[in-house]
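This document starts with one chain, in the form predicted on its own, laid out as structure tokens.
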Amino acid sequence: MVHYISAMQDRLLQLLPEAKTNVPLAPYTTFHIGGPARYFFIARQKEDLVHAVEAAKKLHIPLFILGGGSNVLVSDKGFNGLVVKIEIQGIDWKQQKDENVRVCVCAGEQWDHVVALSIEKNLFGVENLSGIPGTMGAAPVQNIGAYGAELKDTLDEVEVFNKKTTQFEKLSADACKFHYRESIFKKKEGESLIISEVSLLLKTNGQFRVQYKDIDRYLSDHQIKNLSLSMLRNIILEIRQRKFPDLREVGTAGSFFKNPILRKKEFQKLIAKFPEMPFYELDQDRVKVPVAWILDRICRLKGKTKGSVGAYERQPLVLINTGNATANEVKEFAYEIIRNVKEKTGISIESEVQLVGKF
């Protein structure tokens, strides 16, 4: 066994002499939890992407493409196979024949940097998504979202690298099929896709999006009248600092849970119950319910913790490391608490979060 093992490790080495092996991914997770990944790549250009993608399947060994870390948990055991890292970088800015701006977004860039430099060149539509963690190559795949705004509101092109094929593909936003905190890429018939650049269509005139209730809040109480793009983006990460841990010092992946979509039928037994919850009517037959409220006034979780895991005392959607927190510990408590929701409300929720290896 210790000769196969190394026998493959010289193989792959052979394949992507960059590659290293037996590599901690802790220290790229948002999370800082996780094992060591049996070889590591970084690729820095597409040619890199393609030359792991081929190594992997040479070899028959499991292929995992890692962001910016901020929506993954780790298992303890690391991951048995490839981990290839997304840093290739590029924006490019494209003026339209309609005066908007079609930009196209490589990859490994960090997507908060997008949109500081949107803003600066004064153009609307990803304003309402300030502050999110993460790459850009990572954005559609959760459709990232945020006070009344989602990706697949700008999202004009995805360009992939079809494991299949072997071939660079583009996407439509319809062939995404984006739904709240889904995609493709997250479904079976999208696993063979590997995001490797991404565009979006950026308008040089548009509406500010403020009817969220914590951003009308805000101007309510600042009592602000005149509002640009550059404000509203200082407003929104304002907001999210209140919500949400710095990832420079806690442990974390974000939001953990998504909210939960409802049917009218079964929303009405649940209001009944909790006359005081909001609520957002997505269409006649769908309401979307805050599961922060849920787990805030309904399971009491704000600031709970068990072990080295907590909720945030803050927000208790985001889970928290206290400490040296291990993936089974967070795993564990993730469970305690979609148990809890359910024994209290009936609804079952789910995680927004990403396991990755065994647990």
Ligand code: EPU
Second form
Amino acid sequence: MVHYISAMQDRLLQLLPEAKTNVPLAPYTTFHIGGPARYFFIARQKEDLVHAVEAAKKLHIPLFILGGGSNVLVSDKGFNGLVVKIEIQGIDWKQQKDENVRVCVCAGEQWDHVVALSIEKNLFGVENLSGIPGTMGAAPVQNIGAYGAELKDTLDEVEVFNKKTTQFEKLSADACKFHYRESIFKKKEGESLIISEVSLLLKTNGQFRVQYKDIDRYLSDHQIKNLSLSMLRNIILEIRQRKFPDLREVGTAGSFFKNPILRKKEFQKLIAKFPEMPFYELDQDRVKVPVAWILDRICRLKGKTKGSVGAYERQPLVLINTGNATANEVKEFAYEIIRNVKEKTGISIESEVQLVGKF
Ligand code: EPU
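To test you: the structure above is the form predicted on its own. What is the structure of the form predicted together with this ligand?
Zooming out: every chain and molecule, the one shown earlier first.
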């Protein structure tokens, strides 16, 4: 067995000389949780990605692609395969004939850096998504969204490396099958696709999206009439700061659960029981309900802790690691919440955070 492992290690290191072995993943996640990666490799160029995929294929070991580690819960046992951290850099701004701008961003760029640059250039489209942690390559996976905007509203095209065909391919926004916190990249049909670059279409003349309750209230409280892109960014950063813990101080992966989308019938039963509950009608038959409200007002979970895991005091949808929480503790805490919500409301909620490795 020992011989077998070291032979495998030798082959992997031959194929990927810069790979490291037995690398703790906790420092690479915003939860600060997770055991070791058997192999760990940083992709700085698109070709590195190709080599990593080839190596994993040759050795028949599983591959996991890591971005900023801000939406994952890595098992305490770590990942028994090759973890590839994407650090491919590059941003290219292309003026279009219609005066709009297409920006092509490599997967390893920080999302919020792209937002800040877009606003410096006075381009509309991503300002409401200010302050979201993580990389460009991770953004389409869950179709990041906040304050009335989603990535899909500005996304033009995604370049992927297809593990099956071993080719780089382009996917239109339609082909990505975006929905609320959903995309092809989370589904079986997209499991062979690794995002290498994303193109966004930004507008030189856009409209501010300020209907979201928190923004609307801020504007009226501060009597703001003439808004600019940088003002809106600062307002959103301020609102976020009030609700989310500082990632430098507290371990977290942001919202842990998705807001459930209910059919009208199920929703009507719920609203009859809890008439004060806020809700968002998506279309004639579907209504999205806020888990944060349920966790706060029905389950009374705000600020509740168990060991080193807790529901954040200002936003209970955000689970936090207050010290040395293990992945198992977080998972157990989350499961308890899922059961609690089911018992009190009849609704099934799902994790938004991706679980990595064996639990
Ligand atoms: N609420 C409470 N009590 C609380 C917190 C919130 O009653 O302690 C109520 C609010 O009053 C509001 C509702 O719950 O009516 C929703 O709260 P909020 O506006 O804070 O948004 P959310 O649905 O909890 C979503 C995203 C966040 C995003 C915010 C802002 C999901 C799963 N989460 O949260 O995204 O920043 O909206 O747009 O959709 C993330 O995905 O990691 C994330 C942080």
